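Take a look at this single chain, the form predicted alone, given in structure tokens.
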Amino acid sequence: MEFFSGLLSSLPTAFELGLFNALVVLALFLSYSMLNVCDLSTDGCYTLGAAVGAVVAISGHPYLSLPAAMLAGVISGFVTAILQTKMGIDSLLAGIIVNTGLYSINIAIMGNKSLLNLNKTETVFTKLKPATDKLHDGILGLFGAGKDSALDKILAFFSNEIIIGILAVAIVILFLSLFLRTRLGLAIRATGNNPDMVRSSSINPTMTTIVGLCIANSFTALSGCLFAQSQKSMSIDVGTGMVTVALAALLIGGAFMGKGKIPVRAIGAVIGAIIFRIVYTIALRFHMPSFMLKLVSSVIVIIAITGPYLKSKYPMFVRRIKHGKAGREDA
């Protein structure tokens, strides 16, 4: 029963981080999915992102940092994609440099620290909490609810951090349901689908990976500058691994809402996002010593990436069965 309890009260913070890590989840939905890139510089731009947002919230600009974080992603996904269509460099390598770089780069920028505290700076979150009460109360107001009732407990669930990624979220997944739809957002899938035939339809695939690469970096970025914001500190080793996660949140959303028009898909993709939050937070309450945290990481991966391989062969192991059973029946 500790445990149950335990759990429902780790799910908040599950459902909130799930929101933030969806920001990455949908980057790579862009840029794997769409445009069929791995970018392996996800981890050190999610860390850029968290840097550059931390040292521009603590100078006294919160509003800015979300912009001049994303500009910094957006930078680091130009110099990814001119490394593997300018200079013959494999998209896969292309993003182990860069994301090696980022990590002398994100020290330079914290100041030559690899810790900053933001517990007495004014942050996105700190700035946005009277409008989120505000919305609390109009809410009760509407019903005629008052505290401690019903509506009021569940309305408790959505925080302050959690309205704001929802937010952030359906954002993005709005931007991506237009602009793919638009004739660069277009060229974009098909440079993912044959870049051969898009070549021969007069459209530069170059010009489009590197389109695809600076938005799909900018949401990871953005993902980044929010999650350092809301847990008021920010370490040099906050992206560590945070390409193994969005993978496997963008392959469990796929299981779920693999097919489909755009917006689906993209919802998908933060459902996949929020499972995993769950799953690791489901581990964490069994305790588990922080170093065995990778393997689990590595464990949620290998399901969802085996889990649709197995489904579909699930039918011939089946098959093979039932023709073993008849055979020795007959024999």
Given for the second form:
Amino acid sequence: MEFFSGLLSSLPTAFELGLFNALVVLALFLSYSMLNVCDLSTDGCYTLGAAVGAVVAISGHPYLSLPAAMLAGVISGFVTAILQTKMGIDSLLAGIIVNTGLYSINIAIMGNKSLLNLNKTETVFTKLKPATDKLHDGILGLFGAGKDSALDKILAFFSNEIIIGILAVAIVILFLSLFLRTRLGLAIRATGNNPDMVRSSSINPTMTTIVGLCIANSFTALSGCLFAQSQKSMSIDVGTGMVTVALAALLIGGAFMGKGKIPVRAIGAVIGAIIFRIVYTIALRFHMPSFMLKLVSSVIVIIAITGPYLKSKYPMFVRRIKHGKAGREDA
Amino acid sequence: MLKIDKISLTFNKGTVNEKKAIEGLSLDVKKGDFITIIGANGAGKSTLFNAIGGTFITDSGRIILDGEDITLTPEYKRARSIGRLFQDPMKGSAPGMTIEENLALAAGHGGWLSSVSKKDKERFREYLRPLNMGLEDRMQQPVGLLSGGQRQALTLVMATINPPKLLLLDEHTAALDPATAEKVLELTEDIVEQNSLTCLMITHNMQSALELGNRTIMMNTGRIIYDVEGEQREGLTVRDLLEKFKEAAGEELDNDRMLLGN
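Alt. form predicted in complex with its partner chain, vs. the form predicted alone above:
Starting with the chain above, the whole complex follows.
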């Protein structure tokens, strides 16, 4: 019983972190699933967004921190894209190079520190707290329910952070759904889906790769920015392993809602991110040490990618074994 | 319409593998011409198309399309006025996207942020109806589910939905079964005629090389060795063509598919 109540109490946090992570997952949905580029600069870009967001918030502009972080992400994505389209660097290597470079840049942005404290800083979350409180009271009033009623307890789950997280995720999904239907969006999808076709068409793959990576990285940076502000602290290693964690969530989401139209698949990616966080929370309750998170995400990615591959090899494997046996019997 | 002036293209220049794919080739294509191109393996037919389309930039010479010098223009810019179909039906459409999305991509001449309207979608269906393949009722299905013939027919529609100045067909029916190949060829004729397109078609089928179009070109070792049109072409038979080849090239025409194809 204690196990379940403990789990229940940590659910909101899992949900909240899942929502923030979902923005990175949606970024990979665009770069990995659509554009077919595995963007290894994701870790650094996430930290970049967190760093820029934290510094701008500390300087007294909590709202400005969001577009500032996203702009930083766009620039990072632009550099990664230019390196792989115009400079002859392999796309994986381009991501790694940018990721490495960003480490120094991030520390520089944080003012030669590797840790920033936002405890006394006005963030988007503290700024919007009165508004979400009002929303709670408004809904309570609408149904005529009082404090400590059942409705109030349900609403308590939707904390300030969760509401803002849902809002951010919803806006990004809406944007992706509309954007991927435009001519540019279709061109980006075609670039990832059939490079042969794009090469002989009027689509310039350099342009689509640049646009795709810029947009994807702006989401990644936004995710880092929101995470740092909600945690009220920012450390240089927040982004470590983020690309694998997000990829794991993307593949989990794909297993549930990988087919169908773009909005469905995007929502699947978000659900994947939340499931990943909840499974992780359950594992923690079973006394899995928290440092195991990265290993778990690695294993999930390995299983999700090798699973279908091994499945396709299985019939041949069986045939080889049978074939060998029959040969021996004859001899 | 298309003026090719003494273009040359050599692969692996300065190595033991040096290959002169095209040597001082000139060609004048008039508006509305439908030219069939035949030749032995490695004669430079596909290379010629790649040079016109911009996949390879030629080493020397000039290519003028509709009065515009496109010799050094990048491939994607040429693609706005040149439609291309390849032998591999998988090359021309995106398998993970629906039929409608593929057509929207091909048809889009609005801004980059424009998306297709209901009216456009209806127009796409009308384009597919003449194919008689039932594709107009499968608009929301991914192209990956279509057969090779269906995909090539779709590619043909995509390449001509905004009529290009020039259509390049590189053995676009060679990978299809004979019945489907014939159907796609008929569709090609219809579409080219309806839009009065200027068209170059590489084929290994000498019979259709003579039946289709208004002019036939024979290539060997990167050069045009025989060029026939009008009255002269009308009485021509496959045997004549083989004879002409021997005369011009000094050897038997060596193309297994070409011989078996008839």
